[in-house]
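Consider the single chain below, provided in structure tokens and representing the form predicted on its own.
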Amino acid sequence: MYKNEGLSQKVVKTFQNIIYSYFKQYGREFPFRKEISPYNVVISEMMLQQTQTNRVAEKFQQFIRAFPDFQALANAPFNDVLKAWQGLGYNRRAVALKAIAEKVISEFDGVLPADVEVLKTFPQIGHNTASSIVAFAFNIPTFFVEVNIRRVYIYFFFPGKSSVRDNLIIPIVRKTLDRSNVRKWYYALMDYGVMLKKTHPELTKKSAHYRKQSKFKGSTREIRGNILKLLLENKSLMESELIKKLKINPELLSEILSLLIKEGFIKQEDNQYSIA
């Protein structure tokens, strides 16, 4: 039908009741789509990137009850909220959500803007997260793509076609958006790709976008977890009790200790590391 008339009314039509028809019998429920709030929402958005969503619901609600507002983040110990953040992974995520919480607090007056070009400005928020933090806390139209609406997209509008790149997908995401319920539509659509991801593996790899994920067994960002959690359970330890205890390699260690004091999350004393 696309091929045929465009994006006609009726096409859209057609298109957006087949996402919401999916939606509603198998939408998903997870707590950060129930708890809706600005500071819910920049949590949720923070934990998904990079992480699937059923580790993501468990760790939103442990999060939340330990800090649960902008002014609670921002005044807790960094130690805390790394703490709290293990099992997620990619704890850069964890420092820039202390910073956002810091910045809203001390710039915001505590409120949230509702403005993608503002949080755009914030640490670690990019475009898209920018723009779902609008869409699912404010019920504003936003245009983003990520994965699971990429391949909704890619599905529909390009069938047979290889190496898609979103700037070709936006304009259709526009026009398709339901400005009367965001959020919900933005919700179905992810949901929608979730299922194509296990009936149409090959989808994902149609975009001119994908990316094969490095492995995380033996890779640096490993160690850097490890190391952080050792820290986090003993308080501190030398750098001979790292090497023993990680069974690394002492110079691939130094380097990595030297990035995690430049980035803020472990400091040194004496020959002993803890975190920051």
Contents of the next structure:
Amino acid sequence: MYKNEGLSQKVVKTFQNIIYSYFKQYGREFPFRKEISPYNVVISEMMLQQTQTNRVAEKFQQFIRAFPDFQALANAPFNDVLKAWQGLGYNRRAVALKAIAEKVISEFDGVLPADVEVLKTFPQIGHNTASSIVAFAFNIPTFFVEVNIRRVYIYFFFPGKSSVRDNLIIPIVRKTLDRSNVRKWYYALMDYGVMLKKTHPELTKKSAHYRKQSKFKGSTREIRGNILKLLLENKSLMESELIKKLKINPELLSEILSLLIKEGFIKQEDNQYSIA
DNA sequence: CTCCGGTAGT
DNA sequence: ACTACCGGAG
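Mind giving me the form predicted in complex with the DNA, seeing as the form predicted on its own was just shown?
Once more the chain from above appears, this time first in line as the rest of the complex follows.
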């Protein structure tokens, strides 16, 4: 629709108007867009990594009710945090979230830094998450791309192109950002991208960064999830009990258990495994 | 069965 | 550049 080069003031304005007029009519409402605080934004953005918004919405409310602020999360037993996380997947985010809360308390006087580079030093917070936290929590300009935003820019600025790299998209994100309302702009951009997924599903694959996911069934991801679920239900279990319940090759189980220990999920005390 | 997705490690 | 990491919806 528009040429990448040039990007006149008028083109930027037109683009913004298209995105905003869609948002005005069809913008999505979420609990994590209603009650905005640095803490709530950190929780929701961590949950939203690799996880659909509808699944996050309910878990988010339960989570912030159980752990209302950085101090509460830092003080909470890891077992409780992991339990509250069940259903979201990628449990290492729960480990990270508690570590993030502890770091905010111990190194930043309980106040979340409004700085992308500083946030990137926190566990499981990369460029995108750091940028979205600063944008949504503080309404401060940042520049980032995720799948929905990617679709929007490929659709408007790279029509017919494939293997579009993010380093071509980011400069356009910079030029088209509505600096007068960063938070609303990124909400609108993402919502437009979600709509495009339905009307133009092929756009996702036009990114150079698109990857087809590997099978879940029979994977170690599945086994890891099942081990943690069992240990949340049973307090502690012996290796032999886990072998029985999971019907798994003992050598594979033993490998996975030592990784789970190393990653801070579980601990081993005289032959009994339990949540760390 | 297939689809989705950001970070970190290699 | 490639892969491991999860769980739910369709």
